[in-house]
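What follows is one chain in structure tokens, specifically the form predicted alone.
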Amino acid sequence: MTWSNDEIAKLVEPDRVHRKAYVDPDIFDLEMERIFETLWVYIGHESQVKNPGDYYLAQVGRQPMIMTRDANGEIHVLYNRCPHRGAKLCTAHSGNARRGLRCSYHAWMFHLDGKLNNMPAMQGYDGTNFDINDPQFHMKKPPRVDNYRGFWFASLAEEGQSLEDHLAGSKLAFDQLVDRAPGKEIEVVGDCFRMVQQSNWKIFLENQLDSSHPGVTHESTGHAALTVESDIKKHGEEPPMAYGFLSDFKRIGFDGWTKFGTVGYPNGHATLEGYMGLRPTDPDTNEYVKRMYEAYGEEKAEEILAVDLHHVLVYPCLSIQPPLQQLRTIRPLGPNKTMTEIWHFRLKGANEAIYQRALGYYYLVNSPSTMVNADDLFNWWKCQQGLESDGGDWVSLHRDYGRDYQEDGVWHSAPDSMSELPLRHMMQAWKTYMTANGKGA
């Protein structure tokens, strides 16, 4: 089916979305063209290519990319394609190619900035239209590449908003990730968790700020964690703080999530506030705060630590939890298949206990093997299965519709609610991007 802009616009109403937005393969192809191959899409963090010769593979829409660091320390983003016969140059997720990138098909060699270096039997090109200095024989670069505080993005549109303008209010996520480090730098730790979800990419994003699901979906996990905590206390010990990441799902319950507000920023970004600020008064936290005071001064450190933020969605590709040093990026693979990469960061200059605390969340909540992820993945698969059926045409986003309010171009959820504001907000952005005829936004 060929979709007109008017037909696409009718898929999204103020309080509901048509199921075809999640299941139609032609809609998915348009999403790749008009959203993921037009907007700024996340590539990776600078610490993923820490040393000269390091490379890391990413994907922008349907386009395979490589992020590299050359001998001068400069970072480059390139299409992962040899200009000779079209072969991918790299297939390992990451590695080091200090001597340059080599095509395994015909041994064309490229510098880490993508320029062609040499190939075997160069004399065979004498007298032809081949020119080693001609950019058409170099690895192609995306039209636009930029970074914000060490987080690198690419846009395949020749024109459009700058990266900072696109990020708008979601810059808070990156500011918090970096500024909460007493050493004023962060770094990726190890490799990431990778999961392929049998569901549409929008279902994942919607779930991240859906405050009405944790007390239901994760209730059994929370109950199990509370039981373990109780058993530990019976033996006169205090349970590890990380257990609280799970038991909170039961302790907070269903109605308890009304106290956590959500915010919708321009360009489709959204945040969840107030949950898990992680500012207890235990010795480990007090030591961390002391180091923050030493690094920034008390006033500035308190300004950073006072930001009560749990979760930020950077549309269309990121889910970030700054207080826990976690970042998830999505790579849509099809209308019913999405890959997520879950990265964990270390705050340079912070005491080891702060890293271990965040690592506990990484393992207990965000890893592929947790009960939390199992619950979510199962529900997302069930959503996809139901949306592909003829059991109904519309997805309801009615909760607290009409009760949210706007201030200075930013939307806020109704007080004491579990408003579906973020879901409505993202789908309105989706409609805008999808009806923009693929032009830069």
Contents of the next structure:
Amino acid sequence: MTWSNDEIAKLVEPDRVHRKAYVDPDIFDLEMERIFETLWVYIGHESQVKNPGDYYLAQVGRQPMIMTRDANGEIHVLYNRCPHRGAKLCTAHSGNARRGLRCSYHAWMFHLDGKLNNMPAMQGYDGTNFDINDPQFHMKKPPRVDNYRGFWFASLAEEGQSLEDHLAGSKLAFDQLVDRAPGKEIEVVGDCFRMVQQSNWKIFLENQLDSSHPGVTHESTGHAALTVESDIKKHGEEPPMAYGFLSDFKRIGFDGWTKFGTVGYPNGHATLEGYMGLRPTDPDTNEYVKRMYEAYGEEKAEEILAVDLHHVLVYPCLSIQPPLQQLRTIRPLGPNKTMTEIWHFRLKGANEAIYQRALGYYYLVNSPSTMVNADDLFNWWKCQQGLESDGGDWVSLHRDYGRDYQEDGVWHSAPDSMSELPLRHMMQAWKTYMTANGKGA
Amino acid sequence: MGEAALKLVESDRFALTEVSVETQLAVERFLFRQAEILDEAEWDDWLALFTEDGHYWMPAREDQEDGEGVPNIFWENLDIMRMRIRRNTHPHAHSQSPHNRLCHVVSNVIVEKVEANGDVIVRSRFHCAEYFRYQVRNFTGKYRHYLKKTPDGYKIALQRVDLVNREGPYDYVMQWWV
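Any chance you could show the form predicted together with the partner chain after that form predicted alone?
Full complex below, order starting with the chain above.
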């Protein structure tokens, strides 16, 4: 069906959302047009293309993109499409093309900034309308490309908020990712994990900041990890700190999550305060803090380390966990199918043990054999199944509605609550974007 | 690098070693029994397959030589395996309801190397069908086992599993070992 703005607006009430927002294919197409192909969408980190000639594939809405680094060290974002007959240029997720990108169909060769370089038997174009300098024969560039602290984004809208204005309060996530490195730089660790969720992209974002789910969804894992930890202690040994990331689900239980507040920033971004502040006083952490003091001075280092975050959602495409150097980006594939790229970063200048600890989290929580996200993905699949049915029209977001409060344009969850504030907040932003006819905020 | 990982790196992964029929059969029996243990969910027997410091390893990349310190799809010692068994058999392990069922076929068993002490490096191929969420998923790839010879028979010091589609994308891989 064709959706008018009035009809779209009716899908989102202050405390509930109509199921069509999650399952309707036409709504999904409009989301791609008005959200993912309008707002700033994450491409990748500069360290993914470390050397001249390196390239990495990305996706903006339905558009296949490629990030490259040219011989001068400049980073470019281009549509991954040959302007000759329309073939995708690169198919490997990543690689190096120092001598340029070559189409496998007729060997059109492109510079790493997307300009056409040459092709075999070019005399065939003599006397035609073809002109090697005409941009229509170059790889197309998205209208706007920018980066914040080495994290690259593209927007397919000609006009709109600058990247920094769009990121607003969520800039904190990138500042924290980079500032926590004593060497003041970070780099990706290997390739990402790619996992497909059999559910709508909004269900993933909502889950990240839904603090009333972990004690229930992850109870089995918390219980198992706690038991293994205590078995290890019985033998007089100390369990690896990374196991604590799982046993916390049992230790914190269900109600314990009321201690962790949530915040809603302009443009749909939101955060969950951390229960993994990672400021224990073991020798590894102390060594790391010492390096931070040396790099920044005590006052500034303390300021950086005092920021206690678990998740930052950068609307509409990122879930970032800065204290653990993890970043997940979503690439929606359909109303009921969502690809995630899951990245881990290394803090330059940090001691190896800090990397190992975060790697433990990357493995136990975010890898394809995860004992945590497996149950999340299962719940999301079940939600999608239920939402596709006629068993009811609405999704309830009533928890603590009316008790959240606003300060300086930023929303805060009610104290001692597991408020569904972030979910309501994101859906209000969704409504704004979806009824702005591709004009963004 | 761990001792077992180093053994795999040092061994020629295309080598064929002439072994007695008894050794070939003993190694094959071990691999077939491991597959059966997974299919029949005999978890105490699973744990008994490994040495005290043994690892089950599924690398994220083909060129990885060690599971330590790098991202992996699986990198599990006995503690994490015990955790996985406890978690998957917990009544609230939601994604395990309905319980998945596995069926393995292991084949192409080639003994690569036999050490003087009787330890063996063996490679094979597997196919595993998993009934999960009312559908069948397929996993296939290569096994490479470093088996220690002990008075209780072979024990796994390191099992390397290279999934043919290791880069994904997939819905998460199995919650059990493949």
